[in-house]
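The chain below stands alone, shown as structure tokens; this is the form predicted on its own.
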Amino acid sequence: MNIGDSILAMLKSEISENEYKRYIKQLHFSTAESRSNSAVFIAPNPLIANWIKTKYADKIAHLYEVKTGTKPSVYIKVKGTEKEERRKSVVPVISSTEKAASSLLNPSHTFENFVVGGSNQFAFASAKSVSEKQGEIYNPLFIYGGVGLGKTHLMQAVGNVLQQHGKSVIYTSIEQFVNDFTRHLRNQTMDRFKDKYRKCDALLIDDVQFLSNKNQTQEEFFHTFETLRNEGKQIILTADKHPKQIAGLEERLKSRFEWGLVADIQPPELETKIAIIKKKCEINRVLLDNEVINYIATIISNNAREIEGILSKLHAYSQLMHVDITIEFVKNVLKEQLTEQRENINIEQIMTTVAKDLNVKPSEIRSKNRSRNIVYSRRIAIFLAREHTPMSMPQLAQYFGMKDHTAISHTMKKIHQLLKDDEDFKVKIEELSNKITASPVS
């Protein structure tokens, strides 16, 4: 049995039996793509890569770290594209196969597969220019952001166009480069290392808060980056904060990383989780009809990661049962999905989303005041309550103050007949549903 087999024979004591057989069971481990610090898997199409992409990379990851102590990145590839793969994500200048592992690039990751919106779109002009001027202007591009923004799917687009011109390109994780760092010092083969990350055309790091309290690895990196920046090489890094938020970081590095461009993206508003959604149906060929893509953009939270994990689910149930995907099928697949989410909300969150959109006090809301306002506010949070938490009625009458459930029953009447006839608060509703889902619980 091969390293990857292994790896998946020790996922499967730690997953379900059907997710085992619906997609860890389908993957097959490439020995001659992988390396010491990538390992590299088959799946028969891109919806099962995809979902196992979301959910199961970073415990495979874990996995080969706990069994080989060394934790490499993992990358799922589709059947019959590896040949096309490896060419467009393999640098015919890099001669080194430790480099050439490190420069695999997801081709999918594009500029023209990428969705802009409102949230995005500075990042997207940013990057986009990069790409056209390495090394020339915003050096570095610092892209910052929560977690499944879209900041690795610009950062390695910017990769793909220069790897399409010849260029090499090291793409990695902060994390990488710390286990290169500590491996090749141990070893004494620091000299590798620089010949590593100093000859390359441009250095692409992801998630780059991590180097936090990591001071022999900080000296290193800011040697690396000089050298770089002086040579005119495009550096481009990732990371889940502005460079002065992040803790623990050197104050030469903080403003180093801020000498070129620094770029955030916001959570996706409603319309640009709606054409991500729609975007993502178009590469992985899964018919929705504009119901149920509305509906999946307004339960997903902040991260457009989740999209593939709910397409690749609501496939694959669908074939499996013969089913079409309608809404009622939609809400009946993901009902643990919604289960969980409602449990992560709380009234608190909704009345001050509600009461800062509304221009209204929680206190204001809670009250007697039957002024049209205020009651139009508090019949709102009402039904949020009751729609994205596990509140009963008894407990909203409690919590607003009202006689019994009745009064809540009586409200969400109202809500729903106010829903089917008037399409500007259908379109309310929706948007502080997707404030309420997007915003972080405390």
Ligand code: ADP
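Numbering follows the first chain given and starts at 1. Because the structure is predicted, anything quoted here is derived from the model rather than measured. Throughout, rigid core stands for the largest set of C-alpha atoms superposing within 1.5 Å between the two forms. What changes on going to the form predicted in complex with this ligand:
- After superposition on the rigid core, displacement of the C-alpha of Arg372 between these two forms amounts to 2 Å or more.
- Remark: with the core as the superposition reference, the CA shift of Lys313 between these two forms stays below 2 Å.
- With the core superposed, Pro72 shows a C-alpha displacement of at least 2 Å between these two forms.
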Second form
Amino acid sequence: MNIGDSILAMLKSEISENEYKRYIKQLHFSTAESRSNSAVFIAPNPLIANWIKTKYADKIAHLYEVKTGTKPSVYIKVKGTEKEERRKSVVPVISSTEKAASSLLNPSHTFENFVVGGSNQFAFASAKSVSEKQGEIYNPLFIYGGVGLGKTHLMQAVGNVLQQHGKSVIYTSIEQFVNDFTRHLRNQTMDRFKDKYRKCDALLIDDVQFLSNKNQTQEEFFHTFETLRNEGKQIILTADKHPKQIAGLEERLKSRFEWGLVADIQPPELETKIAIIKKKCEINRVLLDNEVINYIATIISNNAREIEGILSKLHAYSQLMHVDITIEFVKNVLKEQLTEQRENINIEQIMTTVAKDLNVKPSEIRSKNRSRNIVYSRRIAIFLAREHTPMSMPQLAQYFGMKDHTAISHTMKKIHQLLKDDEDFKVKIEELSNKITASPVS
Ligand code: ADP
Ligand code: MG
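Okay, that is the form predicted on its own; can I get the form predicted in complex with this ligand now?
After this comes the whole thing, all chains and molecules, with the earlier chain placed first.
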């Protein structure tokens, strides 16, 4: 028995029969690709790979250490077509190495797999034009926005197109770039460093905000940038903020980052989130009801990265338990991820959530103000309070400064009418209701 198989056998005794059969048994150790400090396993599909990655990778690494004395990086590779094999679709799974993603492009980060909505259409269109006319129009292309909004995906989508056209593309995180630089400097092999980064057709650098205060690397990066740009090679950069806002960055870099096109990505609207979930379901071949998809869209935060984790978790559990994925089921499975708050929802929480979402002040909601937006917010708050707290009608009347319980009862009637007639109102109520019972998964 090879080392990998004996580790899996050890794991067998630690988990249930069912889990073993469903997941671990499907895993194959790759003797050819494993080294003393890395263990490579092959899973039959991305979902199983993901599941094993979140649930068992640490354990596998630990058992390795127990057995051999060294703790390897564990990789779960998805078994695929030959083409994919050549692209080395290895997923690094140990958390510490995860950040320093490999310099390979993720083949599923394509334009086709990217959902376009109001929040990202400008960045999408910019990336698309760069992929069609590289080096000519927007150089550099600078994409910025919050975590999990699709910056890396878009940047790599361009990279994938260019690569298909036979161009040499380097994709790297800024951390990797800094590490590479330091290593070559130490080994006195800067010629090789320069060759590598200045001879490519396109340079894609992720998360450049981390260049902040790294003066020596900034200097080197500046020259790399100049060389590539002068030769008409495409540069694409991402960051979590606008170049102007990156502290500790040389002025000359800041200004150059703005020379081409700066495109931002905003948090997705609800419809875009729904469309992203649908897309991810399609890619991962997970079947979900629209109702369930809508529910998931309302409980996740704006970070689309959560979606894949949630889908593989749901899929894995439903397979394990042989049940369909219903909203109840989703709630159950994601229970640990939802905050404890749901236990004792109080009126203040509802007020904060509603006020924040609708951009009004809690004090306005409780006032006698009759302006449209306030009345709208007040109705929603009253409905949610009635739904989620044990407050009685007289208590609610007092809280919202109304005459007596009949006023609340009147408002409730009105709300129920709106829920029937006004789709937008209904969606808003659902969205906020889910937010309150299930604070964002994070
Ligand atoms: P960022 O680099 O902005 O932190 P990523 O590009 O890594 O975010 O995106 C996180 C995950 O969300 C990826 O799996 C990506 O495919 C997915 N994602 C984000 N936005 C979209 C979108 N508009 N359409 C499809 N998938 C998306
Ligand atoms: Mg990213």
